[in-house]
Structures are given as structure tokens and as C-alpha cells.
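Single chain ahead, by itself, as C-alpha cells, in the form predicted on its own.
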Amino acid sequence: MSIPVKDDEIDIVIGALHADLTSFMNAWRPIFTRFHLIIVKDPDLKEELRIPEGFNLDVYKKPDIDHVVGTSTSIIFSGYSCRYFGYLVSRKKYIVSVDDDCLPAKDNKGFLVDAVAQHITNLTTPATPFFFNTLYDPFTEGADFVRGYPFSLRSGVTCALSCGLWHNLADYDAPTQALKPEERNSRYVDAVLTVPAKTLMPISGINIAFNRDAVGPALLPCLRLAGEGKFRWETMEDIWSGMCVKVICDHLGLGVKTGLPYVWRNDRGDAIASLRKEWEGVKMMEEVVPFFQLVRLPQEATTAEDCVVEVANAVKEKLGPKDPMFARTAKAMLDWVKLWKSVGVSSYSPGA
């Protein structure tokens, strides 16, 4: 039940906070060789990247993020957030992102993960987030709807978004990973599952896929932490995000779909230091998880950005008396859907 998809209609974007991508390009030649590549270099990093040869590839780095942006907007794509600006001129259908400290993993059998094939047979095979099945995702191979199952509803939805996971340093949050320093993550689960309905979900920004024509504006860089740093531990750009989308999905009718593909995650950073860094972050969720339960859009917001504003001006009405933070993210959050807009009529070209 899987839509055929071309090579052509799929994009690999990845941001790159370090300069020598040499090891982490050839680790995934096998896979990425077949697709275009979107790279695009953190702003505030000062080295010029070093890319082997061999790859189709446009490589976007500060002069062409501040020819496309210009000055006056109030998105910053420093740090993690420059993965987005290869959302925004990306014009493929789907967009696979990958964080340059990950590598292709290998599943129970000692294979690689062919990573962007899995996160396409999630987006191409139907989601099913009205009704949970208990066996897993009912269009992967080897299963299929459990009894007790509505007929009326295994025709599923069209899946908008793949969040897979990864071995090694697992995401945990700076507080528990300080806890448990050595602990890492080596179990592989061969198992996907949609996310039902109004349920929200951290999704992490290091390895996911989405169809960029359904959900695209959703995925946004436009929470900044007072502290923000340049590790995991010190961002929630892609938590915010990952809650807007999820929110946007429900209201759309679109699907989500977690666990394969996995990805190896090197070690980065120093949980203990990111503390204060983080500690913003995890005081915020307190207050914006229940902000995100309870928002409801509006039956004439039926497209991504027409929700973006609508969750937006909630977010202004509602969070942004609580802490300024919030009233900089909506205005971000408007200034997003502008962007994509004056951006999807244009054409640019790296170092044009």
C-alpha cells in the first residue's frame, strides 16, 4: 500500500555544526549518494566545512541565509535552528533531516539501516492515529490489524511526519542524563507506531522525515531560550516545534509515525554543564504542555501555515503575558509563515 517515490522528490538536509564533515559523508555514502543534498552551515561557525567529493549537494552557508532572509525577521538559524533554513528553500515533496554527529546504524542482523528508505515507507504507507493497534504499525510486513479493529477506519490517513530514534547517547534530557552518565541506548526495537490522536510527544529534530508539501511551515525554528547554547541539552527549538506540528496534524487529520528508523548518535556535549542552560527549557514545559492540550484551531485553518498563524496568535494570547520569551515566539511564529510564503515564489542558488 506504499506510494511509489522517486529519487528526485526527496531532499537530505543536514545541518552542520562541525566543519569536517569528511568521516560523517563517507559513513553515509551508500544511502545519501542517491539524493540531493541540502547542507547548510551554522552561521557562527568560522572553519570552512571540508566535503568529499561525490555527492549531489548545495551547500548554504551565512551570505546565502542573509540574502534569502535579509535582516529585518526575527528568525535566528544559529546553532540547531540552521536545519531549518534547508526546510525553508528546499523544493522537494519529502525532506529526510539528519544532525551531522549521527551514522547509519545496524539493525539485530548486523545490516545497515538504510535510514531515508524507512523514513519514506513511513510517509508513503497510510498512519492510523484514531484508533491505537496493539500490534504495532498494521502496514509493515509481517503485520496487520488486530481484532476488535474498526473496518471503517483501516484505511488509515496519509502519514505527515517520521520521528525515528538512534543508538548510543539516548535524548534524554540534561538533569537524567547527569543521573545516569554511562547509560546508553543499544536495544534496537524493530517496531513503528502512529501516535494516536491529541497525544503530544517530544520529537527531537536529530533524525526525522516529513512531507514537506503537507506539514512543512509546522517545523519551525522560532523558540529561543534565553541561554540557548550549541548542544542538544541546551536548545528546545525542535520541542516547541515538535508540539506545533503534532497540534497541526491532529487538526488536519494527518499522521505521525515513531520508532524505526534508527541512527547511531556520537556522544556531544557535557550534560552537567548544560544544566543552567537547560533548566529554562525544562521549566517551560510545565507551562506550555497544557497550553498545547487544550488549543483548538479554527475549522478554516486548513492549511499548515493558516495554523501556524492561528497557533500562533494563541500562543501571543495566552503564554505571552507569562514570560516575554513567548510573545517573541509568536511574532517569530508569524514571521515564519511570511518567510515561507515570499520564499516559496522565489528561486535562489547557493553563492548566487
Contents of the next structure:
Amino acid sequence: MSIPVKDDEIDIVIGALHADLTSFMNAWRPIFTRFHLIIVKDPDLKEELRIPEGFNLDVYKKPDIDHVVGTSTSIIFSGYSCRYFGYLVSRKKYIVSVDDDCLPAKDNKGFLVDAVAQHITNLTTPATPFFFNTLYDPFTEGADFVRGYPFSLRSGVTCALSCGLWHNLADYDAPTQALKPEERNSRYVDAVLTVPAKTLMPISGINIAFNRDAVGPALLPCLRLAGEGKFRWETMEDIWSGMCVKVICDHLGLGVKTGLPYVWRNDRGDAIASLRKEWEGVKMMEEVVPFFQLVRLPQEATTAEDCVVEVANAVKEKLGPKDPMFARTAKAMLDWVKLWKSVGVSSYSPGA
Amino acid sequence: MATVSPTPLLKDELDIVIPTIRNLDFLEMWRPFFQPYHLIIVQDGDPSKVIKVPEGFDYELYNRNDINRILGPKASCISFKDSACRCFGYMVSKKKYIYTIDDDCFVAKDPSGKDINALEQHIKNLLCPSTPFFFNTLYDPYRDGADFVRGYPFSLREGVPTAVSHGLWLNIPDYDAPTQLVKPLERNTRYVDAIMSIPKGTLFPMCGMNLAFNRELIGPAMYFGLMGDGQPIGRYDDMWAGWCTKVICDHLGLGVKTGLPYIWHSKASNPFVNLKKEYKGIYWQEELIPFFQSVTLPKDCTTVQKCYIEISKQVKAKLSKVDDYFNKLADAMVTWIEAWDELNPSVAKSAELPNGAAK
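Target state, the form predicted in complex with the partner chain; input state, the form predicted on its own:
Every component of the complex follows; first up is the chain already shown.
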């Protein structure tokens, strides 16, 4: 049932927020080694990157980013947003992206999870967003559509986005992690499921994969919290991007899956220290969610680029008046589309 | 937040409704878990047959004669020769919660080999809120070891009351006849350790094999339709109830959960027999799904009964062109509500939700 995919159709994009990627890369070596990697160095990182030998990769640093996008831009590729530069310059159909503080996880039988393979399986088997299957992914081995599932909906739609999960440090916000400092996620939920159409969710950027041809420009580095920092619970850029992608996928009739694969996320940072920065992000969601629940895209928007423009205009109109941050975000989204059209589709190779 | 206290038994607040035509031997395996509870047994088929109930269970049993006697002419809404008759048990129950299970469902084991107390898990699911307005990627946020993820709005973290807990099955999966014919040997061996809220606006196929619900919140919506003897369709009873229930839950701001607990489904029914029962349903559902997806209920439908009557009007208006069966079904839906209110006069009033709850 799945579309056969060659290794050279896949890019693995890593945003390097840490200079020493040695243990990260070595841990992922058995899984990553077949693929081309794009490593984007956080422009704020001063030290030289340390990357072990034996990988097929391209590394992009601040000068490369500046060269491509110019030094004055409303889009700031710093911190976790640096990986979007990798999405921009990739020319592959599928992108898999994990944070550089994540390692391969183990499944419930103790075997190492090949997160790339699972993401690709998710992206190359249909999604089923129009009716919920109670046995979850009907295309997985040993499962199927249940009684009562309409036959006309069984061929499904293209899956454009695959959202994985995390063992050990779950992707909680700072208040939640601060209240439960010892809590670690050890539950292995052996399921992949399609997130229903019109249902919104927080899409974490820690462990995702997507069909770049279908939705590339819809993953966007456009919302920056004033206090954005170098820990996930000090950002909302991926959550914002994820809301845009989901709304766009729903409009374009594409699917979003969630569940497997898991990655193991290292303990890092202090939730309590991040609390004071995070309040802005937490407050922001209260405005953002109703906006995305109500936003409607016109029928004429038939590409991801068109959809991003429509969402940006709606953001400017409806959210802009509430907070200048949204007005900046809307502008950044329009600039992102322009950038995507000029850089994202033409040929480009990294500077020396 | 997850509590540390044990799950309450609710033995005086929950009835277990079991439809049967065979025998109730399966109850022996469930004894450790079911014995504290009152059982309502709805005997389908030949009323002159005597159904043996294992010793030590507290139960009431209704056969077709009882149903006719209690409901009089309204008994026409209760299916004959189909497990859909179980909904009579929901109607006569006086308890707040119902758990219904098929007589070929046994205790399953979790991955550690421990017997699963399905009823306890259902009670946990029903007592704890649902979160249908925004999907939590770590599934049930109230479970031990889980929580709401980053980006989940705080204003939605209290959740809404849970009306339905839909459990799953290991071993024989609940497939339709065509799928059974293609994959007769497939067994569900995957234990998915999750409970999740089915999002608002999303329909699902509700299976009645392992199902619990809050009767006070949603009872009247759990009508299992006209199936079996004299009817053109079978094996769509729970589906029909599930679509009506989900539309009403969405309208009233109630939650529906699916996932744990698992039971062990032991008996594969004959796929050729199933095909005969289902075949109309398979092509009717192509009309039914768009119908339910587009049903809107007016604001003044603030009780389950009002919602249900409204749906029956829309069924008559929009589905009678699919088949005259839907005319009869719409009438039966009204009869069901009349019967329900007659048998449950005090509950009819208390089913009204506080103002503002209807969307």
C-alpha cells in the first residue's frame, strides 16, 4: 500500500543549537547514515560545530544564511528556527527533522526505533482525516478499517505531515514541567493515527517529518516570542507553524498523522527558570486557538504558498490589532512565501 | 491532574446490560470484576428458552414477553432477534452509569500478563473529563504519567464531562463482512496503551461490544435502532446509536473517549451471515455519514431528548428518500423517546443542562 521511496528522496534536517554534535550523530548513525543530512547551525552559536566523520551532509552557517536571505529580513533563523533554513534549501521530497538533544528511543520490545523509517512509512501511506478509525492506522500491519467505516473513505488522502512523540522529557510547557519536575514519559503507545480534519493540535517541532512538495512553505519560522530562548519551553514557533500547517492541510485535503515514532529526549534546562519567559507563549495560545478554529481559506487557494498568504492576511486583520507581535508574524509569513518562491524552488548550493 | 485515590466501585450506581440468546457462561470469567454489580439481562430470540445465569449474580432478566408487557405498543421500537434489543436494558435501568458487553467477550490480558479489569477502566474514563476541543498529542492528559503538551491552551484544560467510554477488543477484531472475508485469520494483537477524546465534529464507528456511558448525560441517545427480524438491516445498531450520540455530545459539549480498556473477543461471527445483514448498511452508510456530518441542532435543543427528536425529524426529511426504512426508523426514534420518558419521568427533567451548555 505504501509508495516506494528511495533514500535520495529524503533529507534529514537538523538545527544545531549545540556545537558538539558528536554523541548525537553517533547515536543516530545506524539510522542516518544512508541519507543526506542538512545541518543548520544556529547563527547565535559562537563555537565551531563538531561533527563526526562518515556522513553525507551539507552544513549551513550564518554566512550562508545571510548570503541567501540577506542580512535584513523579518525572518530570523536563530535558535530553533534555524532548521527552517534547511527546509528552504532542501530539494528533496521528504524531510525528517529532530532536535539535536534527541536520541533514538526504544520500543516496547526494547528495540531501537528507526524514527526515519517510521516517519517515511507514515508519509507514504494514506491518512484518513474524515472519519475516525477506532483501531487507529488502518494501513498498518495487523489492522484495518473497522465495521461501520464508510467504504468511500477508505482510500484516504496523502499524508503531508508526520508528528512523532518523545520519551523521557515530554514536550510540556514550562508551568507543567515546573509543577512535575520529576515526571518523565515512559509510556509507549503503539499507534499512529490521523488527526481528524478540522481538529487542531499543538504540533511540536521536536520530532517531525513532512512532504516538502506538498506543504513545504507551510512550515514557517514566523512567530517569535519576545523572550524566545534556546529551550523548547521558551518558544512557540513550532506551535504557530503547526497550527498553520494543520489548517492548510485541512483546506487542501491533506492528512496529518500523530503517534509513532518516539525519540528519546535528553533532560535539559530548568522549567522554573523558563517560567517567566513562557507566560507570553501560554497567554498567546488563548488568542491563537480561536483564530485558527475560525479561519477559512478561499477555494481559489490551491497551493501551500497561496494558503500561507491567505492565513497571513487573516492574521494581520484579526490578530494584528491585538498584539504587534502578530502583525510582525503576518509580515514574516508574507516574506517567507516570497523567499520560498525565490530560494525554495530554484537551485542552490551552500557557500564554501 | 491524576489522583492517587483508587477508582470507586460505583456498585450502586452502575448496571451491566447484557444481551443474550445463548447462555451466560462467560460471566464466570468476569465474576471477580462483575459480581458486585447488578446485571440487566435482555434475552433476545425465543422467550420460552430459559437462560441460565451463573449463581451469585444479582440480576433482572427481560425476554420478549416482558418487553411487550412493559412497553405495550411502544415495544415496536425494540428490535427482535438482534442484540440491538439491549437498549431496552438502558431504558429500564435506574442507575447513573451503564456498561454493556457481549456474551462472547472475555477478560483480556495486558502486555504484562495481568488480567484487565475493563469495568474499572471504563469507570475511570467516565469519571474523568474529556478534551474534545483540542487534540492532546500525549492522549489522555489526566492519566498517570501524562499531561497536556506545550501549546495546549490553559482555558481548555478543565475539559468537559465524559458521556461515553468506548473500549476496544483483542483477538477477533470488529471488522465488517467484506473485510472478514478478505482477512479471515487476522487477529488484533496490538495493545495500544492509550485513551483519547474523539474530537468535536468527528464521527466514529461506535462498537457496542465493550461500551460504557453515563446514562444521565446521554442515555436517551443510545437507541440501537430497528434491526434483525422483519428489518432490512442488521449489525448497524451500535453504529446508528454512535452517530446520533456523537452528534448530540458535540452539540451539548460532552465528551466521548475511545481506547482502553481491551476485552478479549472470542467469537468470529459467520462472515456470509454478516454480509447478508450488513449489505444494505454498507451502501446506505455512504448517505448516512454525510447526513450526520451535516446535522445541525438548534440552540433550543438543550436536552438529549430534544436533540434526539430533532434528529429523527431530519432523518425523516432527508433519509426517507434513501429507503422507506428510514421513515420507520424515524418513527421508532420518537417512540423510543416517549418510552424512555415514560419509564424515566424524574430523569427527564434533570437531563436539562445548565443554560449556555448547548452550542
